[in-house]
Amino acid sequence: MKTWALIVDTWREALARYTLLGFLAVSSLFLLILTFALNLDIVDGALAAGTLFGKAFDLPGKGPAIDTVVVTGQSVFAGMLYVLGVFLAVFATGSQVPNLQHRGTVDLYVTRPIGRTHLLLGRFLGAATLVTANLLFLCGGVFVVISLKTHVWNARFLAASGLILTVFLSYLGFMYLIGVLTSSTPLSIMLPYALYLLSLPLAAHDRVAAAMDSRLAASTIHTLYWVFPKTAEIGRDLTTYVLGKATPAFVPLATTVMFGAACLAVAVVAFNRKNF
């Protein structure tokens, strides 16, 4: 019951601060644009013509099979939702730990018969359920819109939302660590964004390290690559998985999950040692 109460409190805070409504508004706008912007004419299982954002396109002769068109298009949308979903989720949950540590709020919680570890992990679970619901709404909405328009139901696109959620939970652990250490909402939002962007060039760590002029610098690049989330690799695996060409690689996923779990564990230790 205590865990459930913490989850409910997390949802109430998101509603009170309009972050949940903002997430839903952006997602709904994206779905509305997609619904009215995409129109396809399908003849005998092949794409004959269509319009995208008001621009018509015709295909001479028999166009490509609609299955191929849909799966390819969904892989592009999966890449877009990967970036959009993570960025929106970070913005929606970045203030949770700093707000928790405000005077008055934290005093109310620590005086209740609940341990600090339970408190922080309960809030983490609440944030996870909040973002899961939003990602299912966004990714599920795109899946339904495209599938109803084309009658092609590619379940891999819907399953790809699990990869997006995995990456976000890793960043959420990092956000909780920053929030506990600094009690700063701006830093809890900006640093995950910075880490997200930094992890992109680290995908080419072998080439970057080879260009370094010292062994120490090269070792630093390799260390950063193995420690930080593998944003680029998971994004690449997500699109190829939607296309049905490959399954996500284990190592990028495992090391990304380990990063988030380690950050969350350190956040719990630091939260238990803070004086309130």
Second form
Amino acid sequence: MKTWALIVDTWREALARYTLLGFLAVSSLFLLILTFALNLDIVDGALAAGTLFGKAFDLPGKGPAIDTVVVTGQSVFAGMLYVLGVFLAVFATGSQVPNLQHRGTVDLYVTRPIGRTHLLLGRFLGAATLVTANLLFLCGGVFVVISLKTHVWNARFLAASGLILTVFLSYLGFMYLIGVLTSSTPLSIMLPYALYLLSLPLAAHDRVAAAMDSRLAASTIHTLYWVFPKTAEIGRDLTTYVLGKATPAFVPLATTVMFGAACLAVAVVAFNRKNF
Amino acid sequence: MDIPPTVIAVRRLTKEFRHWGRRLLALDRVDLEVHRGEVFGLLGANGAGKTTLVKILLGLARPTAGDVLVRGSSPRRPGTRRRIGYLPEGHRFPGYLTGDASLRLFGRLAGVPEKALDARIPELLELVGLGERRRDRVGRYSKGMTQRLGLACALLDEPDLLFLDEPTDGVDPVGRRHIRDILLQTREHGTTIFINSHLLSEVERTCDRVAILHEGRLVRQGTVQDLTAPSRRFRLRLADGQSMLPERLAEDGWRVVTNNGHLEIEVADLEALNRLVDRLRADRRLIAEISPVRTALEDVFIEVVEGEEHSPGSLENGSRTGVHGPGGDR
Ligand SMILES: Nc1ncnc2c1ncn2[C@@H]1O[C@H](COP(=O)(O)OP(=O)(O)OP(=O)(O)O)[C@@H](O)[C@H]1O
Ligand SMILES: [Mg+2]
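Okay, that was the form predicted on its own. Show me the form predicted together with its partner chain next.
And the full complex, kicking off with our chain again.
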């Protein structure tokens, strides 16, 4: 019941602060543009002609198999959603912990007969359900629009939203840590973005480290690579997976999840030790 | 008379805040006990450490040193906080909730069953006078309304221990009386109540026992009766038309002040008081009234706080004389 109350509370907050609405609005906009922009003529299971953003493309002779076109398109969209989804989700959940820790508010929550771990994890669960629903709307919507228009149903695209969610949850762990330590919404939003950007070039850590002068710098780069989320690799895996070429590698995913879990664990410990 | 069980036991409690190397001693070796069914008032000037003490009693903050037991166990344990009500100082309910929804949320977090909440929430909102505004968002409440909601929230769990930090802050006089009535009613059910306040007249009317905190130290504690009991000061009124010049009494060595038509006399003990009566009767003066002067709590408070700067406080109460009379000159 307490957990349920916390989840409901998270949703209420998101609703009242228009974060949920904002997320849905941006997602819907994206879907609408997609619906009207994408127009394909299909003849005998092959792409005969189509328009994308009003630009017609004719394909002389027998075009490529529709499946290939759709799947390629989907993999591009998956890549876009990977960025957009995480971006929106971070934005939607950034104020959660700072709001909870607000002076005068935290007193009300923390003095209830509920453990602080339970409290924080309950809110985390709330945020997770919120973002899951949002991502399902966004990715599911894209999936349905593309599939209806092309009659190609590629379930891998849906599974890809699971990957996006996993990466986001790791970032959410990081956001909780920032939130607990600083009680600052701007930092809780900015630092995950910074981490996101920073982790991209780290995929090339081997080459970056090789270019370093000192050994210390080189090993720092390697360490950062292993500690931080493997944003770039997972993004790459995501697109190839949607294409049906490969299954995502385990190690980048596992270390990314570990990063999030470790951040969340530290956040819980810090929250428990805090004086309010 | 046997003493009811101890609900709050604080021993040598010290709390030091450290911030960028600067230290601030908010509580300094505080010893305190509150018994079941008592209404206890903690008094102190701004920054004396009242809120800090309550926060430690609720597990919000951790002591630097010393022991704190609430109902025999540590307030940091969630189970200890069952059936404890708390009205925090300057609390802020999430603005997006309605009055109704706030109580439901915090009731659920307290583990109150849904059925009980259905019945209790409207009842409590009615009790604190928010019945008509229950579906409004808390963000649109006035200060006093928020405070009332806070009180309702504190009472949600049918607490047997209630902490109130400045309960009437921002509440109008009618509301204050109303809150006082609610507290007295709550107390009838055996709830122990711990009030932080600097509204002394209010504490005086509500509390059984008070303690005065000064710069983190507990400098005085006792029943309101004890603290305000006087004194060796008596008020003396002669029958109408009779007078006794204070100067004449002063010549005889009495310490006298006139106070709108009365004489206020300070005597060493009852023996001295009776000698004074003899003296007046020898002069054939007709005495209409003799009563001990009770100090208002406010005077005690100011005296203690000001006196603290000069001498270290003692925990003893003011001495009591054997004469009782219709006290109170406030
Ligand atoms: N979190 C904190 N960090 C640093 N210092 C603090 C903190 N909380 C309280 N203090 C300091 O501890 C002292 C006691 O504060 P406290 O809030 O307990 O006072 P109070 O008796 O409740 O005062 P008031 O009547 O104004 O509410 C003050 O000097 C205050 O500045
Ligand atoms: Mg205070």
